[in-house]
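First, one chain by itself: the form predicted alone, in structure tokens.
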Amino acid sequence: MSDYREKARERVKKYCKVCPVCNGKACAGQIPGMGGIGSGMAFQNNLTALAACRILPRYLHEADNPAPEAELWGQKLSLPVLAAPVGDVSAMGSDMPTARYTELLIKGCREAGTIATFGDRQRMDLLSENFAQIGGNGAMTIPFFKPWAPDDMGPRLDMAAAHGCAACGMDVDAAGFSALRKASPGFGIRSGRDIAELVKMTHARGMKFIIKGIMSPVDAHIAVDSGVDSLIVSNHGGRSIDCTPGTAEVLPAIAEAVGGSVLIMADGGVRTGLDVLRMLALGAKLVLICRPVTIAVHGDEEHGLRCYFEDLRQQLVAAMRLTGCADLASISRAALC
């Protein structure tokens, strides 16, 4: 892994230093780039919020061989972690075409036994290039779209359905991207009615719908009332608005408010298998990871990604063993102090 990090450093050096710990300090305010917006505190708060969750170890139990396998709508996963969506890696200083990144991401996730997600492009021809990398892996690939006007979503949903995707999503937390607001009329904040109509359109095409960017119980209730199949607690990696709390700070309240009625996922600052356990203990069922995934792909393509996910899996198994969790269903707040 140290070798692929060195190679990745060369490939993304315009914007990313590939720090020993990807914590948002060296790249604060660097957008375009890998940093968080403004002061960078929203990005950094993701990590500090997770770090504040102390682990309560247990050594007297029978869970010596934990099972970290997960499932998402019938798809078996080797671990409860998905690759988070990236729309355009050139914005991260990459020398790799985005379509090539998407191809490697999908291959690496398939080899690691998990699901790849990828992001949106404003131009449909560029988005089509991303979709072309799916091949026959639509069921294990989830596209995420930006909050375009509802009338602009039909062709995107049609493309996802045509490629066999079982689900798609919208990262509503991208609503603050001013360049897209200027370039596309109707882009931006979506109402509950908008989401309900989008859910209806998605279900009519035989796909599940995920909403990404939920940071409050109020929005979580609106999302559930709109009929979404899953929500992702996320602050868009600290890249949408400055000074937000870390996702680990708001996840428990959201899980308590709507956890029984919808599948909850979360991202934000997850770097290790121990972080995965923390997020699950706080109420998520699945976790997404972005920046370390992009580094792994740039370091050794699909092989680097497979290596990273296998390392995560081993770390998670060790964390489960030392907290007495035999399987993912056994992980609860009892694993934390």
Ligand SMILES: Cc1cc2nc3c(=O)[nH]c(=O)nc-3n(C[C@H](O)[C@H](O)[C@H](O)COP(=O)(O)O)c2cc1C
The other form holds:
Amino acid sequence: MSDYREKARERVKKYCKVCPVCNGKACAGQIPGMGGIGSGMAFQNNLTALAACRILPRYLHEADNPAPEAELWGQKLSLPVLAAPVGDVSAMGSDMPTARYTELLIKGCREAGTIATFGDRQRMDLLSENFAQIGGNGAMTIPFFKPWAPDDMGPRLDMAAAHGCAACGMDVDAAGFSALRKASPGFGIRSGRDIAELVKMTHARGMKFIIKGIMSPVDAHIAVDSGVDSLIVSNHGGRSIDCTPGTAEVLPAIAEAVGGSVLIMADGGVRTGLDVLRMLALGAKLVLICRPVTIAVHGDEEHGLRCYFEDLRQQLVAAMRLTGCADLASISRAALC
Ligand SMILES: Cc1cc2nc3c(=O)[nH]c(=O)nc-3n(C[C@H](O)[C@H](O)[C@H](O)COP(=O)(O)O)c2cc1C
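Coords for the form predicted in complex with the named molecule, given the form predicted alone:
Below is the whole assembly, all chains and molecules, this chain first.
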């Protein structure tokens, strides 16, 4: 893995230093780039909040061979981790065309036994280049669309359905992105009524709807009442608004507020198998990882990604073993102190 980090450093050097721990300090404020917005604190708070969750070891039990396998709507996953969506990879200083990045990401995730996601493009011809990379098994790839008005979403949802996707997402926390606000009058903050309409449109095409960017119980309630199938607790990697708490700080209250009524996922600062265990203990069923996944793809293409996920899986198994968790359902707040 140290070889691939060297190679990745060369390929993303315009913006990313491929730091030993990807924590948002060296790249604070760098957008375009890999950083968090403004002071960079929202990105850094993601790591700080996770680190504050201390692990309570358990050694006297029968879970010597824990099972890290997960499931999402009938798809079996080798670990409870998905690759998080990114839009245009040139904005992170990549030397790869976005469609090539998407192709490698999808291949690597499939080989690792997990689900790939990709972000939106403003131009439909560029978005369709991403969809073209899906190949045979659309159910293992989830596209995430920007918060366009429901009237503008039909063609995007049609494209997802035509490629066999089982679910689509929307990153509602991109509502403030000024270039997109300028480009389309319908782009921006979505109401509960808009979300209900989008859910209906997505379900009518046979797909589930995931809302990404929930940071408060009040938004979580609105999302659930609008009929979403899943919500992602996320602050967009600290790139939407400055100075938010870390996602691990807000996750427990959101999980408590919506109970088991929808599937809860979370992202932000997850770097290790221990972090995956922490997010699950705080109430997520699945987690997403973005920046380290992009580094793995730039380091050694689909092979780099497969190695990264395998490493993460082994770390998670070790963490489960030493906290007495036989399977993912056994991971609870009891693993933390
Ligand atoms: C360069 C970059 C581009 C991103 N593009 C998107 C995007 O197009 N859509 C989206 O939903 N999230 C996007 N995100 C946010 C990630 O999906 C994810 O929520 C966040 O980065 C997770 O934090 P982590 O990078 O610390 O793992 C982007 C993040 C980065 C760093």
